[in-house]
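Quick heads-up: it's one chain on its own, the form predicted on its own, in structure tokens.
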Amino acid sequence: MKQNMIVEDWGLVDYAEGYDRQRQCVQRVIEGAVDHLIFCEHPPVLTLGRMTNPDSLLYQRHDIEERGVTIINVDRGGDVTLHAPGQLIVYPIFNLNKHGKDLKAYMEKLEEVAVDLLKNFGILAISISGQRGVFVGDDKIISIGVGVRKWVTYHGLGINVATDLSLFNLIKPCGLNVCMTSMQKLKGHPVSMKDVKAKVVELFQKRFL
């Protein structure tokens, strides 16, 4: 059977050093090479979309970066996320030409994804339109913000599986007067990261393949 779709875990990884590498993976993608789905997470930081807003940010830059917090322009759409240890952060290195060559309907699919997954573990989520993500009630649960270059797409998905959720008071979470939650809070103990991991496969599968 031919491999349609690598996966890789790249563990505990700096912001920098990742995109990176995602940037290798997307040009290796565009030659040809076949899809990729990433998981990772970062050390405390902001990434300030193309459409950030200044005023999401609610402390100053100095104030935020004193408390471990690196700030990163990066060239996805949207407002600024945070990411941190406890986020699973999954990185689809896709090649639209594959999957329809449409944006919307891929940014659609993606929720759908985090909808089913979070069904999985028994949280009732919601996408919600014209707000990229998904939510818990009023709750925010996990963040998607992406990029393309030739149809081949990165960045990606942020979920919240046992995030400190203390840090989201630094910012808007994507703009939004809006807060965030976890699976673990929700569920009230922990929930397995490598579980989670292995369901979102199924379901990239499931959706994409």
Second form
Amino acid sequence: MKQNMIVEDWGLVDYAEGYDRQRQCVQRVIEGAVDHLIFCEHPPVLTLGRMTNPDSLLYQRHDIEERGVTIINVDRGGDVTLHAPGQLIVYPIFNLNKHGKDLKAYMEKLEEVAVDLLKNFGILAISISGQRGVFVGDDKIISIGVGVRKWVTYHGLGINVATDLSLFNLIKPCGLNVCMTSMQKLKGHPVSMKDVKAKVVELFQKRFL
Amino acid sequence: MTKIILPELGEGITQATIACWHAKVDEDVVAGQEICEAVTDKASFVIEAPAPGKLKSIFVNEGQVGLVGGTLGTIESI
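If the structure you just shared is the form predicted on its own, then what does the corresponding form predicted together with its partner chain look like?
Now the full complex is given, and it begins with the chain already shown.
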């Protein structure tokens, strides 16, 4: 059977290095390589999307950086978000020429994967019309923001598995007045990152045949 | 003169915000060069120069909304 997706796990990788590797991977997929699904985690970093409102940073930049959190402007949609160890980053580098050239449909598929993932871990989550991302009650648990070049996607999902949630106090996540939560907080016990990754692969393979 | 058009981005998407231009008016551009980015629904879409030449005009500036199928700017052949 032809392999429809290559899965790579980069482990803990600096954001800037991860971004460069993403761009290289995007180029390979543009040139005909099969889709890639990439996992990684990043050291604490705030990424400012293309539509970031300056008021979404709740502290001065140097105060944030003194806490060991770097700040980077990025070419994805959306406002500010935080990445840190314990948050599983999923970068689908997918060729939408094969899956449908429709940004809205792609984003909805990402949300469906996210909701199904959490359901598999006994967490009832929802997507909210007009607010990309996935919520449990009023709290946000998974952030979504993507970039697209030549209809090949990059950036993706930040799944809060066991993130230090206190770091989100530095920002208005995604420009919203919401609290963030994690799978570990909701379950009340550690959640296996390995199990989460395995389920993510299964769900992406199902949705993006 | 070649128009830079905001392409179809998906069903029901009728407009997008121009997040940034990567070239300035009067700058030379090559075909396929990343020329601007349109953002919709938390997705940022890179638009490329459709032809080589000089970026002659920008009709939809950063932060402004363009309509799908509409002209964002023009490129003049050199």
